[in-house]
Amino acid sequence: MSQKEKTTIVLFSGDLDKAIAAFIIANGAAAYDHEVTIFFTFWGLNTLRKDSPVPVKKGFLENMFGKRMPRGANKLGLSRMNMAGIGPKIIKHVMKKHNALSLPQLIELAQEQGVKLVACTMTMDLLGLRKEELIDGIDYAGVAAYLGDAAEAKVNLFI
């Protein structure tokens, strides 16, 4: 029996359009029976944040980061043409009009297909994010775990 192809994606960006692209690629690879890992680091971690605030104890700087970062997949801005927050609304409208899945739906589909969603623990520490603030059903690991997956993958993307 042959081993599954592997695909890894580092999602560094916290931009809506880049997160959508990452999840479209991940879901496509999973549909082709690839073993897929998305490693979320720095601003990409905002994609995994819960929409509602979670009461957790934090220091002053951690609180400031938390208040300034978008809370979840529905709150991400665009990399271009954000237009003071109107851009994401337009993109979401166009996607709905064309029956394309929203980012939260793409995340759900990825989880259903067994895509491994991994939050970078070092970045979580730096930004003051706690596990309780992130969505359920994800893994937590450092860069060594990602490198282990990437070393075995034929496709490695940085978004």
The other form holds:
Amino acid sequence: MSQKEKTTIVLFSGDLDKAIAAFIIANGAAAYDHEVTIFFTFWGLNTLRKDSPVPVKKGFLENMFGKRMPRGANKLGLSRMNMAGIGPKIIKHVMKKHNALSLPQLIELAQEQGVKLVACTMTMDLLGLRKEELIDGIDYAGVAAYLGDAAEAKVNLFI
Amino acid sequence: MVDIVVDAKGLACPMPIVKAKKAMDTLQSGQIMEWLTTDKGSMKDFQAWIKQTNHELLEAKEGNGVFTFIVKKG
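Counterpart to the form predicted alone, namely the form predicted in complex with the partner chain:
Now the complete complex, all chains and molecules, led by this one.
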């Protein structure tokens, strides 16, 4: 069997609209039978946070980040027209009306399709995010692992 | 003649193509899939997907807002 094509995406942003776009492309690429990797760094990591707080011991700065960053895919705001949190509600309503999958459903579909979700361990440390706080079934790595995948991929996106 | 029918009518991107891929995975080379969708981007979308995945498009038609594609697995 021939080598699979690869697609890699860096999700740097923690905006709902950008995360949705990243996961739609990732799921599409998986349907193309590509080996797909999404590398989550900085605010993109918030997409992977669990809904409910996980008790972990943290320092002052880590706590400051942890408390103020959106907790998971359902809590992300929009990059534009966020309107103090009403924008995401409107988008979610419109997406449902158009029979589009929600971000949590897109993440589930991506995992089901074998898309590799990789959390950047260096930014996890910076933002004080622990493995226990992120969803199950993901990988942990750094820039070298990402570049290893990206160097072999024809499609590389930074979102 | 058709081995599997995939009804993706009413579904939004990327579901139609994901359903097509999942159905194709269940077929043997040379078997036929019929794929139905109402997605307006599907004419371009599906043809690009077929080309990249080395399947063969046997027929593509549109009627009443429904796009129908007959594809042979490569």
